[in-house]
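Here's a solo chain for you in structure tokens, the form predicted alone.
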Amino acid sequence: MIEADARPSLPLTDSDERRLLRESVSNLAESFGHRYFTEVVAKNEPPAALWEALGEHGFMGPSIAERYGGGGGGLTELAIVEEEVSAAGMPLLKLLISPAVAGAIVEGHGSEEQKMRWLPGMAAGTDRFSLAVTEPDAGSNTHKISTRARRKGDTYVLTGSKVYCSGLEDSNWVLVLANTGTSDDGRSQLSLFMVEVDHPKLHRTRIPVAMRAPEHTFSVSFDDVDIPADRLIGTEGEAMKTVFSGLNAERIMSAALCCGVGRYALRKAAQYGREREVWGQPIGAHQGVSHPLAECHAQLEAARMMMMAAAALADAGAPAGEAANIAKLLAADAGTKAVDQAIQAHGGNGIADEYGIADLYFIVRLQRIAPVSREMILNYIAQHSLGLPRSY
């Protein structure tokens, strides 16, 4: 549990500068908007042009540093970014990895030629980064993983597969985990690099997915990719303390994906039932539709609050594992059934695509499960909140 002192104050209310930020940042995305969505979903191309309008508007790296090109802001900011776009029926995966995750490792634990080099056009939004972590046999034991970077004079040579990194078709760099050695207790001592996405030694071949998302999912090989020793982030076999910096974020952006998301849905269901009738009254008067869609309501807020102080608490530099947790296990429950229960209030039309809410429905469902699946985050709150024996 988090000592009160160590606590950060929480206003129940954004300050007149966040809430300028969200009404901005709200009025761009709205002028996108889900169709926006469905058309590049359906074009199978990147969402280039609202990720450029965010760049260019300052909204791509408000918690990165001002003398980095950023917002000099936190990752509060940059959840409210991500939720505002969600709830505009335009989530970014992206965002979830570049500029939050990718952000933190290379603020927090670059070299100052590396964040020079890397975090302002991360903060514009020209640069665009994504991660590779996950392989087919490790799953969640990241210490079982087999892709390795064996040191030769000033480069590592890279050789491995990845599984299940997303936004690699529009993205300059990849951040890859790799063993590097293995400690005297047999544990993989591992690092972690930046790759560029282009070379001709890394193969990407995508995976087909039933979501619906402007950014694709692949499966990735490294046939001896030669890398600088100078793109290592960090020290050669402690990335696990690189790496762990990110997952805050990583946790917290994907709270307000969800939030964001079951936000849209909700107003959607909302609407259809004041102007849909049946039988002479609108369907939003009868409690068997307006009862579950409050309750979903309430749970979004829930989760929304929670992910706010997580995000408070990872900018004061607090202990934020905990919350940020709960915040994305909570949120990704609630984003889910906020869109389930949309689509069951829209009836048949909840499937139609001229609906726009069941091709969403997706985005959150797979929030349960990654970046770290619900039942990997109810472990840490058993072990670390509860001071249960481990169960994994």
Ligand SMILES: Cc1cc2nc3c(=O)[nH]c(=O)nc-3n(C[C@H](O)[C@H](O)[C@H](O)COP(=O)(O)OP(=O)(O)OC[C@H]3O[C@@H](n4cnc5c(N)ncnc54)[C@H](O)[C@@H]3O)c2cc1C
Second form
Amino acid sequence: MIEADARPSLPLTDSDERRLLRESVSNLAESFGHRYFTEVVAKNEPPAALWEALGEHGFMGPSIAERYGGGGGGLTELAIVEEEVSAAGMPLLKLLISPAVAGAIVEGHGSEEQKMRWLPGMAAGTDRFSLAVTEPDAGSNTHKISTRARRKGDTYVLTGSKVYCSGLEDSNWVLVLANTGTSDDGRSQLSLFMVEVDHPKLHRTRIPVAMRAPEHTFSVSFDDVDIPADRLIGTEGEAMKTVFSGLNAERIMSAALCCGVGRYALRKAAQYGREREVWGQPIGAHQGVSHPLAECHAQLEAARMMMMAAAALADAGAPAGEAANIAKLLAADAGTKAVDQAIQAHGGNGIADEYGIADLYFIVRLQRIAPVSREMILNYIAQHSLGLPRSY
Ligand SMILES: Cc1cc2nc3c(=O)[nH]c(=O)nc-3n(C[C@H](O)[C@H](O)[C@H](O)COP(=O)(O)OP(=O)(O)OC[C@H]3O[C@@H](n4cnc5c(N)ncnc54)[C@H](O)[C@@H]3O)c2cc1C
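Please move on to the form predicted together with the ligand, as the form predicted alone is already shown.
Time for the whole complex; same chain goes first.
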């Protein structure tokens, strides 16, 4: 557990600047709205106009340093952007990876040349990044990955395959975790590489999934992909440290997405509960309808507080792992429950596309599995917060 005196003081409410950011993102997102999201999903297109508008207003890279074209803020600002676009019914998975994870990794571990090369495009939203970590035979045990990168002069040669790599259809770059050797004690030495998505020896196949989102997910194979050595991010063999710096960002952004979608669903459910009458009074007057929604609201608010606390800790440079994991756990559960309850409150209409709720179910449900499963989060809390022994 984090010692109380090691915590910086945490804000309980938004500063004026952050309130303005929240309002501006919300106004912009609401001008697109959930209908725009469903249209691009139905057309199998990326949300290019939304992405461009967010980039133009500086909302794509508020956490990236100003000297690299970003807003000079922190994860708090980026989480506000994700929460507000999600609260408008447009959760963007892409923001979790690019700029959150890739931003934290490149800014934290890239050379000056790499930062100058990738961060300005990331902050503008004109360059987009994916992350390829998961493998069919390794799963949650990242140390078991078998994708290999062998050094050959000034290049590395990458061979292997990944599954569930999201957003590749609309990315220029993908961060790939690969094995570059074995240490004396038999542990895999992992390294992280920035790879061009359109490399001719990178092959991808879309994986059909139940989730309705603009980001598609792919299995990817690397068939002797040559990577210039200057695309190695951080130190060779120490990628777990490098990737680690992006994990808090990913968990906090995942929590922000769930809080936003949860708010969107509850807002719709409350409106329906006020308007729909079947027994001569609004259905929201029945406590069987209102109490579960009220409970979802309470749980979402608790998750939001934890998410903002985690972001504040990360921005203050304080240990944020425990808070980020708890925020993700609470928000994924609360967001999923809120969407499910909003469907229930709509009766049969809850399933109809016209009401714009059920199509968001799987994007929040996914957050209980990815980017890290709730069981692996509970393992983290059991071990790090409670000092319990590891089972694996
Ligand atoms: C739509 C989608 C998009 C994704 N996008 C990406 C992406 O962009 N990049 C990427 O790299 N990955 C991505 N993933 C993969 C995702 O991160 C993994 O699915 C997730 O980390 C779980 O790994 P797994 O599926 O291999 O499950 P497994 O590791 O096979 O686990 C299966 C089940 O067993 C549980 N389990 C495993 N080990 C333990 C343990 N020690 N203790 C308790 N329970 C355990 C898990 O919690 C889970 O419930 C995506 C997945 C999906 C479905």
